[in-house]
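Below sits a lone chain in structure tokens, taken as the form predicted alone.
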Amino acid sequence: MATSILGAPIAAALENEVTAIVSELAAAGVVPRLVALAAGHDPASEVYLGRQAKAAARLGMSYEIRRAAEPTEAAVLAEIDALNADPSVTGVIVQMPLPAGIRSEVVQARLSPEKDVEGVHPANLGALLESAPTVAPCTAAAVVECLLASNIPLRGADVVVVGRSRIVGRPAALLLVEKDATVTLAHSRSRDLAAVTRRADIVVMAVGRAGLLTPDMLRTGAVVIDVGINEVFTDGKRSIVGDALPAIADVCSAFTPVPGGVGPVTVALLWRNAARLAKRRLAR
């Protein structure tokens, strides 16, 4: 029976990580201060937006919803630099979705790479060709904190990933390259990719696409990390699923459930990118 790599201890021990460096930076005088940046009202964002501000309490961090004052990419890119020319702010979560008409890629390139919570500036993005990053895109790197907490080795191992995003598939491999992993990485256009799926050791599956990964793409004993989050509608009931099927179950040694596998330990890396950023100013 294949096991199942739950989130939540994985992020319960990552936010120990964070009130650790929240007491060290205390002790000089600091606390963390955070901004989520909205340019809109939606419902799903709202809520996550108070999910932000109660953890954020709950470690010791200062935390405020700023609104763009109008939903345009213009206004979106004031309220970035009005940000960036703060010195109190330490970090910047830009609220996603955005709404029509606002391109991420440019507001992620506006916000100062020294603020960004995410890890998605381009410079944030090139710093992981070094071997110790500060802040990684938080999702990619949940793909390699869930390998390392379930003592999956990386070293030598096969490892596709399946999806080529500039914030998730392409980070994921650059962060598993680090650890000595063997990368293919593969996307839902490459040829027959069931056959580039089934000589891996690790699949990660990063496309966005429900059901894509099936049993037979699999190797018996293989490990799934499913980042994929889809939702789906059966006989009426909304239901949120991951890019593989349930049945990998029957083949693959350990895997993810989505959700409850990569979200919360997707979370809880926000929260040390805030800590570790705010630690690294206060070494300036």
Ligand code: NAD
The other form holds:
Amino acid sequence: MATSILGAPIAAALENEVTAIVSELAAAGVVPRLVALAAGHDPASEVYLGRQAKAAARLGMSYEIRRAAEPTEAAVLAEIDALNADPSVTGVIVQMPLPAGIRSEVVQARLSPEKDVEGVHPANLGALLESAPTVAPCTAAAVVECLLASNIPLRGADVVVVGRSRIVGRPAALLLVEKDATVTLAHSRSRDLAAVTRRADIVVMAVGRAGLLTPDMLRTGAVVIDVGINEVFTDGKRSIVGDALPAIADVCSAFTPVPGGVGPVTVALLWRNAARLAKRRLAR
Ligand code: NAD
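Can I get the form predicted in complex with ligand NAD as well, since the one above is the form predicted alone?
So here's everything in the complex, that chain up top.
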């Protein structure tokens, strides 16, 4: 019977770390000040904004929602410039998805790396190569946290990461190498994906395609970390599923469920990044 790696307790432990940093900062008279920058009124984003506001209050951080004057790249960049120049702002979260026509990588590169809570500025991504990140991209870091919290050995382990995106698959591979895993980065052009994943002790799915990972693609006892978030409709009913078929539970030893696995850990790491950036600012 496979173990379900639940995100909630891992996230709770990370929140304790955040609270400890925030208390340390409070003792020095500093309250982290976060700004969430929204460019439009995406319904899913509005739900996230509400959740972020509640979490920030719970964790003792100041939180404000700012909206670009209009949903254009120029307006978003102007807002970013203002936030970069405001010394009272310690961190910025750019709400995704951005409206059509606004290039996320241009916006991410404009934000000061010192305020980049999501860890997606080129300088922060580059720090992963230098093995010295202050803030890693939250989802990639969540993959590692899920494995560490579950005491799954990484040193020398064969890990296959499926998906090579700039802010999920690639950084996850780098963070896993840093933990001494032997990492294979597979993607849409990989030949015979099943043969690649079958070799793995740990398979990380970061593609965004429901049912891509099937039980026959796994070695018995493998661990599956499922980053995928896919909306599916069955008999007209909407649900969210990962990249792995539920039947993988018959073959693997442990897996992260979707929802309830990697997601909550990702969110907790956003707050840890926010706290770390505020602390780094104080130290300068
Ligand atoms: P992306 O579309 O940028 O990248 C997908 C990657 O999958 C690409 O590198 C591509 O080469 C690879 N790919 C596509 N088809 C493939 C196939 N048939 N076989 C092997 N590889 C294939 O997506 P992303 O931003 O990296 O996100 C990946 C998934 O993770 C999405 O479902 C996204 O919603 C989810 N996500 C989850 C969280 C979280 O907190 N859990 C956060 C961010 C993204």
